[in-house]
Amino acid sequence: MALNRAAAIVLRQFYLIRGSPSRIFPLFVWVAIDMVLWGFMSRYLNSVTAPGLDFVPALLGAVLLWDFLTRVMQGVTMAFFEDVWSRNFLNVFATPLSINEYVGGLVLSSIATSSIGLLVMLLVAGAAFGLSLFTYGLMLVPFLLVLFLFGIALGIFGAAVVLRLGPSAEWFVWPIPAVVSPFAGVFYPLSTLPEWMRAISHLLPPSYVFEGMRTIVAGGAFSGTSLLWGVGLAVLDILLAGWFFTRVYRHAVRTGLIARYSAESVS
């Protein structure tokens, strides 16, 4: 894979964002609103519960981590949707750009945009609500890594779905984080879920992150084995998502679907 070709995808996204303020605001406005809303909710819960309970690192921290995953996924899908909306696929793949380089460019774009969102969330949560990263210690780094990898996998999968079904299928992509979140145990322990939901949860890398976060906040020791399971599953999900995207792309080229790609194509 030639990095300069993948970087060309990132450069295109940079020019699009630079030329449109409407693309700049979503990078930080929504995450800032989430931090403010959940931050005040955490403070309220602190005021009506028994002394000694602190919802800021548990609740606001969970929102921060989940928003990071969502922004990573949307970093991939939004860069892909720019080509969908502009019907730019034939132009892109008429070049020597390979499918691996294209997907690599989407991932690099996601790294840039999600980093901005993460920085804004950390600044707002720390300055306004006193959320300290030292609460989670060094485990914050592997936590973010697992969420980043899984977010990339979701983004690639979502892009493949739209490539196969057409632009109107983007409405299948936006709810993906909301559908996954109940199984990931973002705001509650997995023990509260029914058995069939817990079975699914154990297959989702974020569930290991949020269980570990709550364990650390409660003063317990987080199992390194659980973290390794989370990393392994996240890597596996990326490989499966990449395989799925490649299969869909080859199908689109072989059948001519990519040439007749339009807002009306849904099958």
Second form
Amino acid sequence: MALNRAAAIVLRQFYLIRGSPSRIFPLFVWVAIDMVLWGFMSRYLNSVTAPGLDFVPALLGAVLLWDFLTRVMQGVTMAFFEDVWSRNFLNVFATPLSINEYVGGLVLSSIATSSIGLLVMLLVAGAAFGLSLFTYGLMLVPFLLVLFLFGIALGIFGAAVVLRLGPSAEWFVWPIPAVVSPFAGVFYPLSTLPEWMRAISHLLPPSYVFEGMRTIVAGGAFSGTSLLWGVGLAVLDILLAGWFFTRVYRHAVRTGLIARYSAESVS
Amino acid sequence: MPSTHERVLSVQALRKQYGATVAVDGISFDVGRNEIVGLLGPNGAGKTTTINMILGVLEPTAGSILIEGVDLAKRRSQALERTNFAAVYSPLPGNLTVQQNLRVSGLIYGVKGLSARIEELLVQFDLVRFRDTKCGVLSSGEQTRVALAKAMLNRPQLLLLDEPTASLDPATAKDIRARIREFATRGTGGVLWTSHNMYEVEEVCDRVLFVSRGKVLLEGDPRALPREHGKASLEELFITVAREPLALERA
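Since the structure above is the form predicted alone, I would like to see how the form predicted together with its partner chain looks, so please show that one next.
After this comes the whole thing, all chains and molecules, with the earlier chain placed first.
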């Protein structure tokens, strides 16, 4: 893998974001609004429930972590969509750039953009509502790692779906986090869910993070082994997403879809 | 026919089939160093399909493509490092400036001394004043010059040009032809060129291949071929290829 080629994708994203307010604002505005909205919601819930219960680390913290995952996913898909929107596939794929380098570039772009979002969320949630992720202790690192890895996997999967089905399929991609969240138990324990939903939850890496987070906030002991499953599943999901993207790309090269992508000739 | 060591492109028995439709039917040809080869034929003849296969964005059903002896199917990145292209249907992203587009492409092609190379090309293609202009607001002629500057970035050994002068005014087209001619004569690369402008082809190409229904029907010097086939001009020969390819196949 040639780093300079992956860096080309990152540089392209940097140029695009630097010169465009419509790309800069979404990096931090929506997540900041989310922090304000859920911050006040947490405060309100604190005021109407039994004293001692603190919704800030459980609810606002959950929103922050979920937004982080969403931003990681969108960091990958947005970078990919830039090539879709500018009909740039030929200039990208008819070059020495390999698929690994291209996807690597998308991931590196996502690391940069999602880090900005995370930083802004930490600042707003911390300054306005007193949320500190250090409440989660050392588990914070694996929590963020699992969410990052799963966000990358969702991003690569979403990009593959759009590559396979055409530009209009981006509308399948935007709601993916919303579809996953009820199963991931972002706002409630998995025990709340019916059996069939819980079975799906156990396959989703974020569910281990949010179960762990709630256990820690409630003062309970959280097993690191359980989180290892989350890490393992997230790594597996990345491998599966990478395999799926490569398979879709090969199909596109075989059928000529890459060269005529905007035609949406393949259904 | 260029000798083996002089070939920058060697295409053997190349075939592309979509279901029952054969787009390219076992064509073979070479492009030599310092040679400009014209790939001619009516719409749907298989020219762009052939170029897409050489660019690695379309997988052949059968056949082989060697770029400077490197097998595209087995060593894709190494083969495409020696190649570059400009096509009228593949403009550079309009939301990046000329310089940004050249820098991103230069990184992808691993160009050494990229900043200096970009400056050199901005001067060569008269783009200095557009350095910080977004490509999307340039005229067709200016965009074509940017696309050609991008295509020259890595000093390719094989330059693929798919109708590079389409939609250009005659003066700009003449200027572009001169630059490509210069690329072929001064460097060590070869050019595969498609065009529907027979005047241009006669002026620029050293050799032409007439393609119809995915097959190479005729090959030779564009200035001698019409006479050899009893036609007054290359354009007349082109029309015959387009309308009566079977007559030429039988001949």
